[in-house]
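Just one chain is shown here, as C-alpha cells, and it is the form predicted alone.
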Amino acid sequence: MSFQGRTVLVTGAGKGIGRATALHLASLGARIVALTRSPADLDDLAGRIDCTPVAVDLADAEATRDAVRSALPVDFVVNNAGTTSLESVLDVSSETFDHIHAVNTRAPLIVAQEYARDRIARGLTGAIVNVSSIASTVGFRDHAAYCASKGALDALTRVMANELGSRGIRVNAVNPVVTLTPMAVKAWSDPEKAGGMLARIPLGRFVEPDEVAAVIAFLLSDAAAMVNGVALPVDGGFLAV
C-alpha cells in the first residue's frame, strides 16, 4: 500500500487517532495537510513528518471553510478531530450540545463540501474516511451529545456515500471502540471502570491508536476501491456480542 505522491487532509492530526493517521500515511509515501487547534502540536508534528501545519478551530464554521480551501487541492480526507463531554441527558446544557454537533458533524460536512467540490472541478475521483465510534450506535450513560454527534455522524457518511459516490468519491466511516489516546489512558486507567467494557470486547483490550490508522489507510487505499457507504467497527468484537 503506497500514498507516494498523494497529499492527504487529516483534521485532528495533532493528537490520538489523528497524529497516528497522520505519521501512518507519512510512513507510506504521503503528504500530510495537518489541520488542528493547537499550535504546539503543529509544530511537534511537523518536525516529524512532511507536513503543511494549519491551525483552526474547527468549531468555527466559517473559519474552517477558509482553512480547507486554503488547503485545497488534495487527494484525500480524514474526519478525524472530535470532542466530547460527559453529561447525561438531563444535564447536557443546549451550549454544549451545539459545540460537540459543531467540531464532530458540522465540521465534517464542511470539510467534505469543499473538498468534494474540488475534486469534481477537477474532474477528479477521491475517498474521505470520517472518524466515528462505536458510540454511534451504543447509548452510553453520560455522553448524550456525543452519542448523537457520531451517530449523525454516521447517517451523514451514508448520504456522502450515495450522493459523492456517481462523482468517483468514496465515503466510508471507521468505528473505534475505546481507543488507548494519552486521555484515553489516563481515564480508564481504573481497572473497575474500565473492566465492565473489556469484558465485552472478544479480544480483551482496547484498541491502539496505530490500529485504527492502518484501517484508515485501507479504506483511503485502491484495495478498497469497492468500499463505500460502511461504518466499520474497529472493536475487537464489541459490537458482536
Ligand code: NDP
Contents of the next structure:
Amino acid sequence: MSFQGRTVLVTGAGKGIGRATALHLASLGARIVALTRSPADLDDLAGRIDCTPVAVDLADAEATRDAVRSALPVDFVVNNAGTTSLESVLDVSSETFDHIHAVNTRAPLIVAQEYARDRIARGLTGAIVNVSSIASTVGFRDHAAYCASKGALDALTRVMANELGSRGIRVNAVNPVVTLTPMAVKAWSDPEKAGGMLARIPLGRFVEPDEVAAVIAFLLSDAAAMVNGVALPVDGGFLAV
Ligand code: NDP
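Show the other one: the form predicted together with the named molecule, since we just had the form predicted alone.
Then the entire complex follows, led off by the chain already shown.
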C-alpha cells in the first residue's frame, strides 16, 4: 500500500488515533495536512514528518470551513478529531451536548463538504474516513451526548456514501472499541469499569492507536475501492457477542 505523492488531511492529528494515523500514512509516503487545536502538538508532529500544520478549534464552524479551504487541495480526508464528557442523560447540559455535536458531528460534515466540493470541481474522485465509535450503537452509561454524536456520524457517513459515492468519493467509518489514547484514559481510568469492558472483548484487550490507523489506511486505499458506506468495527469482536 502506497500513498506516495498523495496528501491526506487528518483532523485531531495532535494526539491519539489521529497522531498514529498521520504517522502511519506518512510512513506509507503521504504528505499530511494536520488540522488540530494545540499548536504544541502541531510543532511536535512537524518535527517528525512532512506535514502542513493548521491550528483551528473545530467547534467553531466558520473557522473550520476557512481552515479547510486554506488547506485544499488534498487527496483524502480523515475526520478523526473528537471529544467527550462523562455526563448522564439526567445531567447532561445543553452546552455540553451542543459542543460535543459541534466537534464530533458538525465538523466532519463541514470538512467533508469543503473537500468534496473541491474534488468535484476538479473532476477528481476521493475517499473520506470518519472516525466513529462502537458508542454509535451501544448505549454506554454517562456517554449520552457522545453516543448520540457518534450515532449521528454513522448516519451522516451513510448519506455521504450515497450522495458523494455517486460522484466517485467513497465515505466509510471506523468504529473502535476502547483505544489506548488520552481520551480513553479520561473515560476508562476506573479499573472496575475497564475490567467489565475488557471482559466483553473476545480478543481480551483494548485497541492500540496503530491498529485503528492501519484500518483507516486500508479504507482510504485502492484496496478498498468497492467499500463505501460501512461502519467498520475495530473492536476485537465486542459487537459480535
Ligand atoms: P484524543 O483525545 O487522544 O485526541 C483527540 C485529538 O482531537 C486531539 O489532537 C485534540 O486536540 C483534537 N481535538 C479535540 N477537540 C478538538 C477541537 N475542538 N478542535 C480541534 N481539535 C480537536 O482522542 P482519541 O485519539 O482517543 O480519539 C480520536 C477519535 O477516535 C475521536 O473521534 C474519538 O471519539 C474516537 N474514538 C476513540 C476511542 C478511544 O477509546 N480512544 C474509541 C472509539 C472512538 P487537543 O488535545 O488540542 O484538544
